[in-house]
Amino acid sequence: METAQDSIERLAAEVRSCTRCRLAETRTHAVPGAGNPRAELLLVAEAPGAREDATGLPFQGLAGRFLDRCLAELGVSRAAVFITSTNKCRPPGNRNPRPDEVAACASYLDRQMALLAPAVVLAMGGTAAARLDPRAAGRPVRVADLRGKPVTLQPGRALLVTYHPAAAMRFPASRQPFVSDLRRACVVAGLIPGLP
């Protein structure tokens, strides 16, 4: 019988060999995501950056260290969550993924969400929010307009929207809202005690 880990690994292998869009031509490694296959919290960002492209792992640079520190301050280890992105390949020059590139990766993210079956999905940044939040309907969004207003994606699965960790790291005005949203996601997912 196939386990959740086996299914996630099979999907990851498919992502690593993907050639569905132009990003496959310029990537070093596709980045399918990593973490606990039974995670109650799924963190979804935009797309891999240079360090992620080099290693094939999510959140390996400065924003990754910032995210790890924020999780640790809440008493949550990275191993307790699953981290992925809307796009699995790095756009050249770290530009935003184009709509056709987001569409090419859409089924991978949908399948990850189905296999992981998390209680909470935290969309980090505008690209992830536009892809996952039904209020956005795929259109560009301002994170500030969606954050703090959870949405039910399906029974037993909530979506929260927050700033990307890189924005929270760089811009003080985004930092506290990001930490607050991450805490709320951890509480709702049952990773830490408290009121959402």
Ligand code: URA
Given for the second form:
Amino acid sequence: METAQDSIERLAAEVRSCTRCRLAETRTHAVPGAGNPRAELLLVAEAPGAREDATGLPFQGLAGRFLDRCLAELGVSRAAVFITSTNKCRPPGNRNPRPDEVAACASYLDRQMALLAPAVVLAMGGTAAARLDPRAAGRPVRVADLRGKPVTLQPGRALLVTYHPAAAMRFPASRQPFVSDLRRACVVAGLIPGLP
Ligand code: URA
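For comparison with the form predicted alone, kindly provide the form predicted together with the named molecule.
Zooming out: every chain and molecule, the one shown earlier first.
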């Protein structure tokens, strides 16, 4: 029988050998994402950084430790969720992914969402929000304008928008909203009890 794990793994193998855009020329490892193939919560960020490029795994650096700590304080382990990004390869110097690079990578994230079928997608940061939020329609967005107002992507699937963990770690004004959005996403996904 074909399992979700097989399919997520197959997709990951495709991503690891992808040459659809110029980022393939400068990456060390593509980073397909990782986590529970039955996750009800999918976290989507922007693109791998240096440590993720070196290891092939998402959120390995300081922002990853911050994210793990925020999840742990809510009583949720990283293993309970699935973490990926809009772009699977590191842009040189950590620049923002360009529109053609986002477009080249788009079907991987679409397939991940279809395979995982999560109840909640949390777009972390402007790049993920612009890519996923129908209110953005691909245009640049301000996270502050979209967060706190979940939208339905399809029946049984909500999209929430929040700040990128690196921004929440760095800027005190983003931290509490980030934690509160993460908590809400975990509640709506059924990972922890509470009112959304
Ligand atoms: N930022 C991302 O978008 N993904 C990572 O894995 C790390 C930082």
